[in-house]
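Starting off, we have a lone chain in the form predicted on its own, written out as structure tokens.
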Amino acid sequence: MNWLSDISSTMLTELFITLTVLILAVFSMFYNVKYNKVSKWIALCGIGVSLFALKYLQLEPIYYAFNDAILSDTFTVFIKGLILISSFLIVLLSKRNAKQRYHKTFQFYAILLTGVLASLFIVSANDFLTLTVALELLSFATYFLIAYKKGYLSKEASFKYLVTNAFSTAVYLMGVSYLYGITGSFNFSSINNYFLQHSPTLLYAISTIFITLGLFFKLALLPFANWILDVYEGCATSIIVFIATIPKIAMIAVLARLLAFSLSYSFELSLVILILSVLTAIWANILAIKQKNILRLLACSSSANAAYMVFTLTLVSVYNLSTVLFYLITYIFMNIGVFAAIIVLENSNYSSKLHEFKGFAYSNPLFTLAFSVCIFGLAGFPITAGFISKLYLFSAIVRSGAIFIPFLLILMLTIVVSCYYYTNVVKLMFEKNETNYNEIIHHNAYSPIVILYTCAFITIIIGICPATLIEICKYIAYNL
């Protein structure tokens, strides 16, 4: 029964989240409507049991299962933590958004589960059938998630989604299969193998530039960024917090194996992907500075530090990586509770304009404190984990050597660039609003407000004490 085994050391995560989805899917087609509110809790429940099997995966040494299409080591288990851990807060935010619809709530949920476990697998592959298959899971679970908010909106905003993910697939399965006609392999370590005895050609070249352009899509990055303003402005807050954060984490995950091993050999690629990053982050932070909408500022945003993690990450070495696993740590939870803050707002009949944040520092100081520190670690404020995270980024491309300076310089004058577009969100709710008393209905939203606070406060720990957690990085880094 070597199935058995490959289950229960590669996959514990992945079954306890299907039979969630499947639970919930059975509950939308008989349950009453006055029941819509267990629909959280299950789903809850399913990630908290899958978090706790994460400690009987296989850590060391690294478990190959169904003909090495999956794999487990240490740094997959730290990645899925940080993935159901970013879940189970989004479950948290997504309230609101479920309410509105009461009569789908087991339906939402099942969907929101659905991304999850894609993401999973995507973390797990270790061939490209199966993180392809898992890539279009991920993408319909997005489609739908998009499309829930009623309106035109969000139905714009999924079909512009759809459209783009189309293309950008298309590039990446011709990549894929020019690599296939290379190495007559889909697998990660046979097409590895591969290259330490065979010289690679331009055709390599090529096919990695294309697998990584159609992988760049879920990260928002150039080519494929055009759909973002047009999602976070069109969707629902919580859905946001999705797309902003598990996605990421996944695709981050898959090109940190990607870059270090399978599609490693190519120059021209390392060449394509920092000019992408660089032009990313500054056509992202600019776009930003004009920006009337929170949502839209934080889909720039959300481009821009994705494209310092994936310049960060194409100097393959292990200080880098764990550079980059600190910087997705410490982003994941300003970037949430950011997030949290907006659904305060818009829980208690405020809209995502930013000149309905006037006069919110005088009405609800607290408030104001814990998003002000959100909002200054994303920017890279000192006593912030931003600011660590964007020092501990700059160090790494300096050790990476000398030529990488001018491209360090220009990342620098983008980051300097958002923080006036970061520190204008604060400066607004400091500004005399005389028309109206700002105030937050607190018992319409005690979910966000916790883990707001939460946020805020994990986010100056870190940077006051980033040690621990460095080491942490160090170590799984070095495990990839």
Partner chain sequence: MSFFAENLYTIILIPFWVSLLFAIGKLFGLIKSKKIVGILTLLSTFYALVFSVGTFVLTIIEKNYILEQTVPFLQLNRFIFDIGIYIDGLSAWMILLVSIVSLLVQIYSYFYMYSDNSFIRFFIFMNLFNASMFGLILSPNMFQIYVFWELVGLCSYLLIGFWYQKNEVSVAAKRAFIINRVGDFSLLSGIILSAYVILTNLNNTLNVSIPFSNISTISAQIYGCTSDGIFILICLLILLGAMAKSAQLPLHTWLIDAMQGPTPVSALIHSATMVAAGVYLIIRLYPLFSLNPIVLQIISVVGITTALVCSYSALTQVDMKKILAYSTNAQLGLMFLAVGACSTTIAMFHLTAHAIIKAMLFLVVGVVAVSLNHNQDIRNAGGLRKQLPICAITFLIGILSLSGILFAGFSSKELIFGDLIDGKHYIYLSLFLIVSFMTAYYLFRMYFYIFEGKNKFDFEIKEPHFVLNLSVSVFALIVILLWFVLPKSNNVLFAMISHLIAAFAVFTAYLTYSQKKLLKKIPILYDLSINAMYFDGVYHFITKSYKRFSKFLYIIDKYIFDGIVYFCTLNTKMISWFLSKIQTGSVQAYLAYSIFILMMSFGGIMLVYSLIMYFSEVQ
The other form holds:
Amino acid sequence: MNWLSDISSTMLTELFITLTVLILAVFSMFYNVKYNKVSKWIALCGIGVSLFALKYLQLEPIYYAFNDAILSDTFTVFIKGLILISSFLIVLLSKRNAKQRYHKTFQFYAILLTGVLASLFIVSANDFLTLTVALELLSFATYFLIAYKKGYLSKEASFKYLVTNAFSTAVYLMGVSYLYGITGSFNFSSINNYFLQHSPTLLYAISTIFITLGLFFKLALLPFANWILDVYEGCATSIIVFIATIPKIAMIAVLARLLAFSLSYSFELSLVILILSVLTAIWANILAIKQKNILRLLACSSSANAAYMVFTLTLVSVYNLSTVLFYLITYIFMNIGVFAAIIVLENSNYSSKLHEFKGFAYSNPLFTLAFSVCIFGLAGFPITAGFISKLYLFSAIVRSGAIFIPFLLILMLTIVVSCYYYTNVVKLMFEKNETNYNEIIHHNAYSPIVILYTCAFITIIIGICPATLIEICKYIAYNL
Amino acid sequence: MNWLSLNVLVFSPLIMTLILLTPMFSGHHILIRRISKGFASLHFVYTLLFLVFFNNDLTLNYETSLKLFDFDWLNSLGITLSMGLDGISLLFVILSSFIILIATIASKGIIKSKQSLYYALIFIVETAILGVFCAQDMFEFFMFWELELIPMYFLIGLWGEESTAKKSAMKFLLYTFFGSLFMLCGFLMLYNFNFISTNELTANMNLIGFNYDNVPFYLQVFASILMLIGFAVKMPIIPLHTWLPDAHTDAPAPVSIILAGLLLKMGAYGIIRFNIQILPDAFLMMVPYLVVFAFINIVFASIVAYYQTDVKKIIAYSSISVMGIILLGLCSLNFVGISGAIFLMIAHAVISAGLFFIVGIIYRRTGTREILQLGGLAKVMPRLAGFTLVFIAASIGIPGLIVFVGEFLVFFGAFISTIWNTYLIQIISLLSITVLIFSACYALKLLHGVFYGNLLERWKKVNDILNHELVVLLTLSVVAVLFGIMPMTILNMIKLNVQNILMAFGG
Amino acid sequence: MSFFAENLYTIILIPFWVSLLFAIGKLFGLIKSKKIVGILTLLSTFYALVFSVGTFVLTIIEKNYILEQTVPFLQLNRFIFDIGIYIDGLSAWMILLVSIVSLLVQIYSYFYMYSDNSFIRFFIFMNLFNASMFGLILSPNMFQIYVFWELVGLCSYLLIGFWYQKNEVSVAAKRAFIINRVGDFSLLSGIILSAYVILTNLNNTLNVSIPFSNISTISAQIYGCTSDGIFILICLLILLGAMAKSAQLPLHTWLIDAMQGPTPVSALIHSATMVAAGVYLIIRLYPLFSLNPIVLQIISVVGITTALVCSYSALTQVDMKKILAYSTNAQLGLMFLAVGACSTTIAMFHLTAHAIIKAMLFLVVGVVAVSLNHNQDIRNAGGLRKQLPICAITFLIGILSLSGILFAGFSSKELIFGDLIDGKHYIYLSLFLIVSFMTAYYLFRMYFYIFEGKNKFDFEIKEPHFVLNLSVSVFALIVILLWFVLPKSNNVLFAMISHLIAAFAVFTAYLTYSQKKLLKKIPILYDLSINAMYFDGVYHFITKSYKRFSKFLYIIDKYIFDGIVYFCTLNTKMISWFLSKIQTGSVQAYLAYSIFILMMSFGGIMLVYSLIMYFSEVQ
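Can I get the form predicted together with its partner chain as well, since the one above is the form predicted on its own?
Below is the whole assembly, all chains and molecules, this chain first.
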């Protein structure tokens, strides 16, 4: 019964998510408006059970299952937990978006959870084949989710995503095939072992670059970054939350693993990633200045933040990984908070245009406070988690060597630019709006507002007492 | 003495902020103002208690300085929330509390809307500033340093001039943020190289200062320059000064008081604490260049001030000029010069607070700050004219008033400075004394433009100062005269610390 | 007697406290009665007079009496800056002079200013001035000199700008202060420079504030351990300070501007006391200056040039106070000459004589101007001898004395003359005689215009308050008394020449007065005189250039320093605009960018690789 123990020690969460997806799919066949509410609860239950199941996965020693195709260790379990928590929040946030097409609520959640499932697989992959399949699964789930919203824009966004993704996957696969050509294996561990004995060649460098750049697509880093603005503008907000969090966590996790082991023998790769991530940071932050739509703005911000993380990740060390993890966690919470605020606004019939934010500070002080905390967290001002995470991340960059300080200075300049547009959002809320004084926001859905306040609270709490979380991140990073 | 806690000192304004932000005060404008004033005065009295119980012997060296609060904030990173006081910090803590008190009293009548938010932000700024002056840990210092940015942005942007304040506030924010990120980079370098050389993960300023020798010299210089950029923006040192005239002009009067009185001092304080105290060798190397910058600051700003017609801009440029003198004093690296620079910081805080408050009074009554539109106001506002005279006289360094001592000591200290064998610093300090002439030019332009000459018809009904304004002005004038006559009270407070700082320079 | 000397510091404090008391009283509206103000002021000055008389008598009784009382004002490590008092013959004499003039002028101004709205303000400033002046005179060291130097400058500025409503007063006050400030700057630099010299070369000296008690030793030390250039620089810097305060060329124009102030102020500050501070300082530091003959030469040249230029400027002026102001300038120049070429004692005598005479002349002019409804043009007066007999007599006594014909002025000028002959300074001597001629000329011209001839106005002259007359008369009495007190050199030659020249000058003045157009016939010389050698033009040019320079710097500030910032933001915005333009939304473009970046990365990698290969082969 080897496969049974494999499943029970590595894939228990995936199993439960799959089950949930199946249940939702079955329910979707018996369409009834009455059951719409049930769909959400089913999804939540599924995620909850999977979270619970994380406890039973094997942490120590590392468990390699299915001919080393899949592994389970502290790192994967932690990342999976993060993915599941964010997907839990996403499900809570997507009530209204799911209802936009009445008869398809079950399908919506089914597809969403498929995406989550794919991400979980990405995290635990120890094999380029598994990784590829999981990536494709995630991509397909995302196409459908993007196209889910009514209207032309979402279809266009979905198509753009599809085409760009196809191209990036091609690049990635090319890299993988080169690597296979060199080493004769798809397995991360055996590739690593191969290069422990053989010196890397130019072809290795090229193949690693192909693989990494292919993976950059989901993080919206530069060769494949342009899609993000259109997609963010086109699709439903809760889907953006999905795109902004879950694939990002998964990709950071898999990049951490790849850069630490199988792709770590090529300094050319590091060079390329460093330059590209700095370029991305510059590109995204500068582009964001002109954006009039907060979703497009956040698209840029998401790209920029991914760039900071990947930059630090490239300078491989345990300390750097821990800072990236910390940054990732705080970023996820602040980002979800910001999107929750936008969803609250959408629920009260505001659009995501920036100029509509005028005067919120006077009609909705508490909302503004929470929103501002999240925004300032993203900008990195103190007593929010963003401050600590940026401090921690930069300390990692400096620790990697004095030679990276010029890069850091450039990144810091881009952060100054980002400070401009983040502050601008808050400033707009404090501006007087004589013509149409803002109505008080209707709380017709409680979950977004609760999530907003929770995220703001977490942002502040981590900002004040980050010690525990940093300890956890260090522990996790040490165990990769 | 448990009740004498820096913890309470620094964080009580933050608690006050939370109290003010609760909805129970909404609408009670007078109540809010009174509570804020009351709290600010209590806080000031509390800082004075520190003065009373401050044992100067404890500051024999920096390591044994009065450590009243120590909390392992981020143990795994070696970052602590430790605060301590020595003579210099205590001086600035008292000054901060005093200036904040003045600013809250000065707000009456000028701040008319959103009062609870206003006072809440003021108290956040107070916490931030006090934190900066008490911090013993680099990252703690940096956190407090950054904490003041956003409240200050809103204080300028929301209560300032309708048309331009938002833009100036953004300029202030981005400019200072830009500087502070460079500073952070310098801190991180020190932090990491200290770790590499001593294998001890700490961001404690004392420990890092203790081990600075282990860091390679070129990195010391690099870190020192990076930190200096941050402080130079705040101080400000030309050419990184352009945020200041705009921010000062557009901010409401009480905020200008805080800006000129406290924020600029943070930059100079940072230079003392980090560039001089932690990295003395690198600072010594930079001194000749810094002296040139100081000279440009002093002369350039004071000449530019003469061309301005906006009263606030004149004072803003004069602040830049005075900060140049302070920088010159710090560059002298001897006992007289540094004491003079610290004294001048206090002096300038008091004087610029007074001047900005006076401008606020005039602006509130006439609605303009243009010299060309004012004139002859001494006839209708004789008492205000008298106070203005005192502050103007003080600001141009008339003896017997507070600024004179600082300026004299700085010029003297810079001239007798022997750390560099060249005559550069002596020639520059001699040339810098010309600021006496230039400062007289712009200060008299201000005084004469506003108070002398014919009284215009439309200002005939302008009334003289009110009681609360009288209280503020009288307090500031008394301080200006008192410490002008008895400067040793302040200088004795910082004596031991300055000696300590100079230990690294061989005396 | 030593009681007075030991408590002499109180005469600095008491006027200061009185001034502060008035200021507080005015601030809270507590003091209403003008009488109280007057009485308190007079009491404080009388107190000063009593103490200074006591001290003076003490210095007369005990030859070489010296008292130094100091407390540290600043004490930083080994640097101590003291403040306190220092009494010797010089300061006792000077303080007596100041307190006499001050008392009389204050009595005069009590009545003169009685109807003014800002009566209290006037006395606040006056008392502050008294305190500062006493502080200046009693300074035990250079540091304190500097402190009070600035304070008297401030008081002078405040009193010049007393009638602030007038625009020209405002401008005059500003100019006076700024020119004084040039001197302050110079004095401070000089003090710091000499302190530095002392400090670096003499390790045992802790007191770097250059005490006067052993000024000769210190001077010798400074001279001994500096090169000539540095020594002259130190002397010149201090000298420039003195020149600014004593209104010497080229910094003399402020004194003319100062005439915008009330007349008692001109009498007290701008002729008798404060302007003498420069001379006083030079006399104090004579041991220093005398070490290098070049410095003394410079002092003499400055003095005689000022005397010539200002006397010449006075020849054609029509404003009563301006004539007297130029005359003050010229006499101060003579004092400088006396210091440089003769001796400090002689300079001190001339200072004393001039102070009393000039104070008196100003007070008379004040009475005259008040009688003429504040009209100061001498052409509008005339024939006032009958209406104001006491004024006419005292004025005559004053000008006779100042022209060197009789009384105190005769003695002091005689001393200068004799000493110039003894020292064989024939060039100075001849110039001195020219100055004497011009002095007599313009003073008598003024006298003739004001007091002789017929009335040129058609209103009743009010009888001045008897106290005004009284104070003027007391001054006249002192002038006559001084004649007997001052030493005489019994130089017959001088008496002859002096009287001859004076007679000639009086005659010329009378001619000019009766013929009206004697000087107008020489156009260039007349223009030069009436425009005071165009110094105002030069200052105007400097002011204008400074304004332009400041505008230029502001433009640099705005378009270069701020321009760079603006350029950066603009640039960022432009790039942002460009990026949002290429963010077209068409997926082909995106793919093209991707391919481009991919190719660039590979190109870069290839480049790096080939470079590495190349260099490894080279090695």
